Partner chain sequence: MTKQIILAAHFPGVNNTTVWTDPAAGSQIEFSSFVHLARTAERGLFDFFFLAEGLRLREQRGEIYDLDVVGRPDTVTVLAAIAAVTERLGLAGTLNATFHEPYELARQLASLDHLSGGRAAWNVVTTPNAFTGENFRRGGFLSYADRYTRAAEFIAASRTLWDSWSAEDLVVDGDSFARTPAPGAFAFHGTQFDISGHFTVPRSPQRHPVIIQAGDSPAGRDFAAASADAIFSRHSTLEAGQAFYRDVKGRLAAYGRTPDSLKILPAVSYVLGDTDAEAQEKAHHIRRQQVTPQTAIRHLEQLWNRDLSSFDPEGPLPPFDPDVSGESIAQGRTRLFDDPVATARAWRSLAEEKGLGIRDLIIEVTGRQSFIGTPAAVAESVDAFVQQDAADGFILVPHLTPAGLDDFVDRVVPLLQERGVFRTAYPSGGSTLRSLLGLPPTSPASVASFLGGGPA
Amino acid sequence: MSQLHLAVALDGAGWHPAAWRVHRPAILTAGWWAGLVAEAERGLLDFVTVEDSLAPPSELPGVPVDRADRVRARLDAAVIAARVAPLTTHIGIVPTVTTTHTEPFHIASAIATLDYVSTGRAGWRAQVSARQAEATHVGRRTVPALHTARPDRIAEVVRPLFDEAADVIEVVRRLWDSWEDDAIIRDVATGRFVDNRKLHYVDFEGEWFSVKGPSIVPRPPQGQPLVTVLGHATVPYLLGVRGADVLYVTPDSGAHAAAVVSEVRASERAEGRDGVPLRIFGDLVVFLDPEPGAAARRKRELDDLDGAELTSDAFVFTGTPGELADLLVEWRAAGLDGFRLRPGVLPDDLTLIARELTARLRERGLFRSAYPGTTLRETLGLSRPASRYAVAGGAA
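Taking just this one chain, and keeping to the form predicted alone, what is its structure?
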């Protein structure tokens, strides 16, 4: 049996709204983030994602939070990633960047730069911004009032944002390809630093924007850094099929996971996706403790502090690392390639994921004892793609 892929999603003090009350963590310091990523790397995890948004954090995407007793501050995810990348050597680093309010040229430059400073371990979680409050922070456009839409109309309301996101991903990928791998020649004798024949215009014309190119950043070490998307329903699943390498989904049972995987695979066939199949990761919020029952008690105490039971878009697991390993094995049989775990409290649950869960999986022959390569694509078993322009040939 092939081995599981494991990632962790890092957000502030953890995914429980009261997590900040446990250790009063210094979430606005570089040391906090460096320590978390180092712990994940010691556990040989595939990669970490770093959450971001243009509005205060919320445990439910698209739902604003006005409570003063919850974390309402965060640092920029791409800047955190650039800070911690040189401090690590193997683990992938995947910041979240919105596709709705960030120009694709800037995203392509930032993630390519991250791939250079991490020596080939960069990725990007492409996220749609559907909140009106985020649009007002930027001030260039309006977005539909999602909270007033009827549930049966949500897909209709958000579909244009996801169609736009698909265009953003396509342009970012073209910009990464716009320099051929050997475009920089550094020929001192002739005084030529770059071979201009190997730089290409991307010439994208779409409904929302037009981009000429080429990129200002040469083709990154991985050629194409990892592109990931979180999806809860058909519309975001389609975005993953059209443009991503990894899709995070949120099943609530093994049967549900099988249904989601079946829908995504059918969408791949319908869209004519060829080449490497989409990697599908299950997302779970996790509270762990070696003592049976203790994790559930810890979560209840946090719920009491917060004054409400934790709600999440993802399944909430409480139990021992061994019990979580059992669940992952069961859900993996549904066709999932791996899991992105959201620690309820940092660093507590991350530490048990990195040290105890991986040990339980390794005992079953389901998790690695060393990193298989040096790049994130190698860790995930993905080849390095050739530049589409180099394949097509022709000068800019």
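Return the structure block for the form predicted in complex with the partner chain; the form predicted alone was the one displayed.
Shown below: the chain alone.
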């Protein structure tokens, strides 16, 4: 039986709004992030993602939450990723970067460089920024007001942002390919450092922006770092199908997972995606405790502290590591390739994922006991793609 892929999503003190009250963590220090990623790597997890947004953390899109008793601070995820990368050796590191406000050229350079400083373990969670709060921070454009839109019109409102995101992913991938792997020749006889016939203009012209290229960064170790996208509905699924290597989805049951997988696979066929199929990961918020019933109690206490029951876009699981293993096995049968778990409280739930959940899965032959290689692509069983320009064999 094939093995499960496991990732964890790191966000501040954990995904519960009251998580920061448990350990009063120093979430602005390097030590906090280094400790979390080291723990995930000890558990042999495939990768960590680092959440981000240009606006203060807020639970629902379009609805600012101004509360002094919740986390109001967040560091840049790509900077966190680069800061922890040299301290680890095998785990993938996947920061969130917005496609709505960040220049595609800067994204391509930053993620390619993360691939260099991690020697082949970089990924990117491409995220659309639909909040007006983020738009006013950058001051360059407006986005439609989501909270005034009727729920049935949200797809219509955000679709252009997702279409733009698909263009951003496309141009970022072209920039990664814009240097062939053997472009640097260091030919002393002719005095040429680089063979400029192996550097390519990407010449992207789209509705929202154009980019000339080539990249300023030579082709990164993985050729193409991993591109990941979170989706809850048809529009973002399509973005995943068009541009991502991994799509995170948020089913609330095994049957729902099967329906989502079926829709995504149909979309792949409809879009003519051939080659490597999209890896589909299920997202869950998890509260764990070795003692039966204790995890639900922990979560209720946090809900009480926060004054509200936790709500999330993803299924909220409470239980023992063994119970979570059961659920993951059941959902995987619906066609999921793996899971991205969102620890409710850090580092507690991460520690139980890395130590106990992996042990329960390993007992069933469903989780590795060593990393298969050193790059993130190797960990996920994905090959290193050739540069599209090298394949085409064209001149610059």
